[in-house]
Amino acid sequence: MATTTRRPALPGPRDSAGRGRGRRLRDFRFGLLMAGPALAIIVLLLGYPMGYAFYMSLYDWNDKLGGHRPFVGLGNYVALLGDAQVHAALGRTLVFAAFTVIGGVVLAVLIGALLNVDFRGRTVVRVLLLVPWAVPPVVNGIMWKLIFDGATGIVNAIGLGLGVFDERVQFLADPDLTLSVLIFAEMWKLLPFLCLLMLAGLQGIPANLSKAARIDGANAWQRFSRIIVPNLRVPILFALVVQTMWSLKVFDTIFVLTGGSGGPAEGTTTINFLAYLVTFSNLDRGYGAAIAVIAMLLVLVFAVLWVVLLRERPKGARR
């Protein structure tokens, strides 16, 4: 009597798809379980203050009025649209960000390219480059306040000694000059990080590319513009967005440099610092919270821009 053996049934396409969905669901649950504590901490530390700030912005919450806090809905945000002080602070913020971002990134690329060249003492120069990064923000502000002081600052002493100035310049008494000092101080503080970022990107570029271009007759500018800059695309984009975010929320340098006033004549009052002044000097917590929410949205816009520009592209996708 002949016997037949049955082969085990092979899984069909539907069975494979079902198992794939089940595996993905299990992976998702496992990932959610692992990330749960971190998400809870983020919600507690970030979500609650942000939500509470938005809650305050919906009320006419002024401590000068005592405990009376009428609900005004989006009234504070509507008032922001016609507030000339907010418009001026926003424009000042964008000017400050444009100079610190563009100037900082351009200088970082140039300095990074120089530090990537092999020369004697390069290690010492790289270490010295880190000094501004190691200086605390408050010390940085005090230092530049003393350097540009109109009576005892070393800048005035050097300028008068060299005959550049006819008389002492009050750098911290003129709104435009104070904003320039603020931009310079902020760039000095953040430039080391940007330079290290560019230097790391430069060291990832194969040296053979520059050698081949030099053999083909390319000059220094052509090698810089056609080899270095295109290969630094990701570090440059990262630096642009991160530096923009830092510039939009700058506070400590302004506070120290101007003695907490944002002056002179509101010349250094950015949107972030205006939120502080309205909230803690004018005690108008509701309106100050609305300004802070707008500042936070500006930062989030650039954060989303960062994610969009630097998201990983699928292999084979056209650029």
The other form holds:
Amino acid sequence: MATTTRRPALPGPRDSAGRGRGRRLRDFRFGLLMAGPALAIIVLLLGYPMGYAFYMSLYDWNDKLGGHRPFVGLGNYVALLGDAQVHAALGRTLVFAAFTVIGGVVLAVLIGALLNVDFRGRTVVRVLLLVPWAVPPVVNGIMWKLIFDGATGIVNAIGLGLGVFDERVQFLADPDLTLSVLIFAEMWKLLPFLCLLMLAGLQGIPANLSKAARIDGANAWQRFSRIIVPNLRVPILFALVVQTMWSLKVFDTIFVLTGGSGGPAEGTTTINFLAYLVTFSNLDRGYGAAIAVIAMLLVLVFAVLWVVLLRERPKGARR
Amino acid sequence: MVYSLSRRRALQLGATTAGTFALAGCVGANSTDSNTGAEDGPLAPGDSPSGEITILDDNTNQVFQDSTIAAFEAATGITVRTYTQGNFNDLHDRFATLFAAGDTSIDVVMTWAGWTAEFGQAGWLQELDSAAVPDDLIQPALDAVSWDGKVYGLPKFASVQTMFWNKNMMGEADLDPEAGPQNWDEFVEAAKAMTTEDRWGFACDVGNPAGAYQNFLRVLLLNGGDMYDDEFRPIFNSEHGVEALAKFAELLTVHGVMDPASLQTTNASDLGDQFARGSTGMVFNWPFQYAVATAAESQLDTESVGNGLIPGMSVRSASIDGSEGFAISKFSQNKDAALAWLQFAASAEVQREIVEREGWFPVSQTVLEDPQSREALPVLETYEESTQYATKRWGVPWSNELDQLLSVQISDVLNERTSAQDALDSAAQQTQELVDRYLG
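Having displayed the form predicted alone, please output the structure of the form predicted in complex with the partner chain.
The next block holds the full complex; its first chain is the one shown before.
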């Protein structure tokens, strides 16, 4: 006769899992309760206007047509596809973003690396670096407008004085030149923040890593590309995401630099500024809202793109 | 009885609140909420208006702040709660935001022909009854506050552009300082003669969309062209228009007599200051230019400022209108008191001050014909002379879009990226789309 031995009814894995789930659920509820008010505020402050903007974008909502606002569904979005003005604004936005995001981050890494080197007067340089960051955006715009003024600007005075220019250059009259000035003004404003971000990241890298690499015979470029850059992955990712958002949403510098026109000849009208012009200057709120929604999607797409491209893959994930 | 707020109840409350907010946003898209107040017809003067008003003006007139407000309050018993001045280039969008939000805090807003048409058609300005309009208003000034047969405000000053020249520079260039150029060819020759290494014969303000439109419209009229035909079809790309734009661009690209900085000058005030600094031979500008050029801080004075008709290309002369006025917001809660302000600003008493102290033309025929006005403002003589020639502004509901699209084309022509013909053909096609949209 076979005998069986029954194990005592000890708490099994099932019960343990059940208790674990219960705890997680309670934690989740507690977390929700704590975060609830903040989430509600975010929904009201961000979700409501965003939803309302999308709602408006479904209508032919032009205030100059009186109260007649027919529902057009995705008609405004279809119209955007064939709108040369929108295409041009998108192109300008991408050019502007390419310089200010990629260029800005690359410059910030290089400047940050220089500032991380121990040299006399380093503290003074770091403080001076903060000056552009302390200048309000509107003042920044006015300052560069005066500096690049075609008649009285100091850039022309210096250029003519040094014999670099044959005649006064109308930086703010030619669409391409004005876009260059805009990029320059934005870079000047954004670099301090990016540099400090990189500097903070650089100071978190153990110094003996570089020392060891140097002993192993790595040159400066190898140490920069193999040690510094990989260890700056997180600050770089953050900088890319944040800077992409700022660049796609740039407004104040354009407004001040161009007298609120996005000119000359729409040369500085980025997609966000176009949304403003269409909504507030043309009073075409439905179409303007559609452009704004596209601008928002653009920001989201780029933010996700950076995260996907630069996310840290688990070691051994690819075998 | 004690109520306890359970989590479920709190969530329900939150969801209800969020739902209420969401529903509040879902106003009917076909509603006419922008026309609230439409139940009252055109506004006629009340018996004894009282209360207080808020005014949002541009920064053209200091006289209101200096003396008119006090005089108005003393005469009517109405209080001006706030009088705010904004930069002209920023005001449009500020007004648009206020109106779109149905803001009731502003009673009176500054307006001109384009905004009157735009905001009037949107249902945001209060239409006035004919009983509220003074009898002796001059027509161009009244046009600035009217659209589609309706009067939406009262003018505060009249304005057309005339030519101002620097007599000193004329003399130095061996030109007759007393007689300005009589036609476009003489104008170009004079501009060439006055252009030196550090001085320019001519300067203008094409640095923003409105400026680009004004400069184009002026040369179009100077060459006998027009913007639209009788059925509002764009005709500015006619032979007259193309030739006019080409000749205008040649001032910069061929003759080299236009200050290149004109392409970045964004308003008439900057142009006025530039002329007053004595580095520009000739400008076409609004009447205030005389006051600026003869002010104490100017390099010029009454003896060295010349004024006359703008020289024409294929006609003797033409000009553009820049009259401004005040309108009442449809959302105002103090419309009777606001109307009293409009009428006071258009009165002979205030108009005389505007002529004498600021150099703008009066909106009242009586003040215009007053010998005292001419003595105070010599430019008035040229103004009277200019009434024989075409003077237009074409303020329409699509003014902003038109300014924008024309400015792109004009900039391309001035930067020699396209021909005048191609630029105007493209602009005319886009304008036709706007006309179709707004006039159906």
